[in-house]
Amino acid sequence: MTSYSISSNLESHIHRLATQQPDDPLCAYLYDLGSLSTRIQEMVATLPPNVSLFYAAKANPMPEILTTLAPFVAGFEAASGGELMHLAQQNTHKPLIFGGPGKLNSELKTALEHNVDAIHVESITELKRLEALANALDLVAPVYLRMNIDIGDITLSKLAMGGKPTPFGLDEEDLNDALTLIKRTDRIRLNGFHFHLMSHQLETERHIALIQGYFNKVKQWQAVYQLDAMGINLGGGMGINYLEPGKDFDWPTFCQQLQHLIVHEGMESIPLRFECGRFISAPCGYYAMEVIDIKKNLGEYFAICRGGTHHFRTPAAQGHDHPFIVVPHQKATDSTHAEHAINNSLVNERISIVGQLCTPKDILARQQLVQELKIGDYVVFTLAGAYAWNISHQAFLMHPEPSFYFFNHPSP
């Protein structure tokens, strides 16, 4: 799989957008659907034969993203009733799986009525409520039991949903009760186990060790509880390196290691699946902000830009300085931009990139070195295709939304 890179025609699209809204400085999300299509095809082609790849819609549920991915992924994962309905409305004709803690009865009912491929059950209470709903609807609920297990000396990644006390999944001590309930009813069909213990994983060897732990644990349960062979959802969590772009989780190497592990553990006939989000869509998105002011305050420079963390919460949520590039404003013909270019230009200086919000936390990158920056230029944040617009506090201060632009549409 080729490493992602900046779209070659990104600058032309930014300039085109700027000319379409000349009254105000530019603020826009841009999505390269061609690169997204290429990326997902390469990811799927590299997988071992018995492994399928689902897209976790919470990363970016925009219809254009889903439509681009639909021909190549095995299906889509929803983590709420709202996401489930949204996915159903896209008519992708692909299987849907439904997970997440705290599911409402109304959401479980929706999942059953939409004939989802699997419901990831998080607790004994949820399992009992699902049984009652399935009985009332005269349906059978297909489930994967989400498990939180002890992972021993495998180091957790920066964001852990398991391997330590968390709200996610069943404790292994509850497994006997869950299986007893399932065996006594014909309304629950156990199709497998679901594990998703960590995200932001950058090390393939550590992730392989984690999956080997999953395999061993499922084999142990099959022996103890006399279970038939069943599927395993291996979760996701492959990381994007925001601090050193390009040094991400090595997907091709990981898939090679996974194939060796599958053969070594005799898992070739077991249906395995991943549900990835960030790793799939993050590289296809860009968030562009036009510089509207440059100022020096107590010895530090600040570029105040159109937009902010209410549009692009990723750097605040992750606690990092987000990578960006500077796209120079095209040679200005109006006197306003000409004056800015002359009087407000920094060369080889460190500067913080901030937005328009009335809070000192509205910082997207702190004291980063720029070769040149002037008012009217565009600061373009890369890796903005996942957990970006959809996780942001969009209504704060009631600033207008950014523009949304999709380019390099793949051929049908």
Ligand SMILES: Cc1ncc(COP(=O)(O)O)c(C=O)c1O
Second form
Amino acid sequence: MTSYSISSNLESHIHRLATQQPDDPLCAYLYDLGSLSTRIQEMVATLPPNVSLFYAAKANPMPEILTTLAPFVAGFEAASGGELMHLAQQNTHKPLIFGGPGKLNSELKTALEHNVDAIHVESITELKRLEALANALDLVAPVYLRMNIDIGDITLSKLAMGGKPTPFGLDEEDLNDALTLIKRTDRIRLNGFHFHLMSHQLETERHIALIQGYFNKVKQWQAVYQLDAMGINLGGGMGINYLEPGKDFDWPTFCQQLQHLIVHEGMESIPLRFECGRFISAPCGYYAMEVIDIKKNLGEYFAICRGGTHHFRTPAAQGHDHPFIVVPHQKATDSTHAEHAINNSLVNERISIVGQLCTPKDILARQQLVQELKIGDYVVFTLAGAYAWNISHQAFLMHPEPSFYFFNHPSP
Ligand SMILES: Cc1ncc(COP(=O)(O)O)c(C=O)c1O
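The structure above corresponds to the form predicted on its own; please provide the structure of the form predicted together with this ligand.
In what comes next, the whole complex appears, and the chain from above leads the way.
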């Protein structure tokens, strides 16, 4: 299972799109739904029997992505009232879970009214507000307590969401108060604990060590507070290797290691769940930009392309050079925009790929070696299916949106 196989018919879809809009240079997101469907099925099939997989919609909440995943995932995680409503409107008939910091009363109310599978409570204050709302609605709130714990010397990835001071989750010091509150009310049902301490994890052993830490903590709390066995949400955070595409988090090996850990720790009867985002949807997406101009400035080449970080903020957000391929212009069918410069190609040179924004930060890849690049070619960024369009500052400069194109639809 690799995250880095380029869809075999990607080029033909790019040319088809370019033919449909011949007047202007192409700028488009393309999503291979067939590969997304295959990937999620492979991921789910490899999981240990007591582990289920939710999709964190924040990674990419497009309806086409959600409906492709729906038949195979256990449910969806929403991190805001907006995501929750959006997920509910997709009618996926799958359980929804609701997390995220700073939840509003109105959002908690929506979650209760939509009968969510779990609300991930982030603080004592939130727990008290939830109890009052459940009381007013005459409902019982199903809760997982989101915990931030000290994980000692387990090395964190570059985007630590916990294991150090963060705004996320309850401190262990608050657990006693939280459990006391839960024990004295019949409006809150504690179904489990939730952890999400790191993102961009590339090493399976480190992730297993982290999960071992979660298991140890939950067992300790069960003993100290005499809690019944309950579920554990192990978060997401499995990484995509943008710098060395293909050298990814090894999901099959991870699942084997997890199965060993579960047996070793006697956790076979505990309902465990993941809520992964990036690792599921990143590989299915592409962001294609047509080269508008090629310039040399103070000794360095720049390809100025249609679009930019206002559509695709991932490289700027991560501070990396995003991987891309070059799809050559097809003179017979593609836009006429390139006709003045089509013979002006750059061969075996280093070049920076930039967009149309008037800021030097609008740079998607720096000084990358290209075998050949000319005006009218398409620079196609791979691994663009997660935290891409939806995390971008789309309104800046009022450029139009890219096109959105879905291909290889899985058969129903
Ligand atoms: C609480 C929580 N769960 C799940 C995720 C999904 O993480 P990823 O996309 O890295 O799998 C995030 C991402 O920030 C998160 O904050």
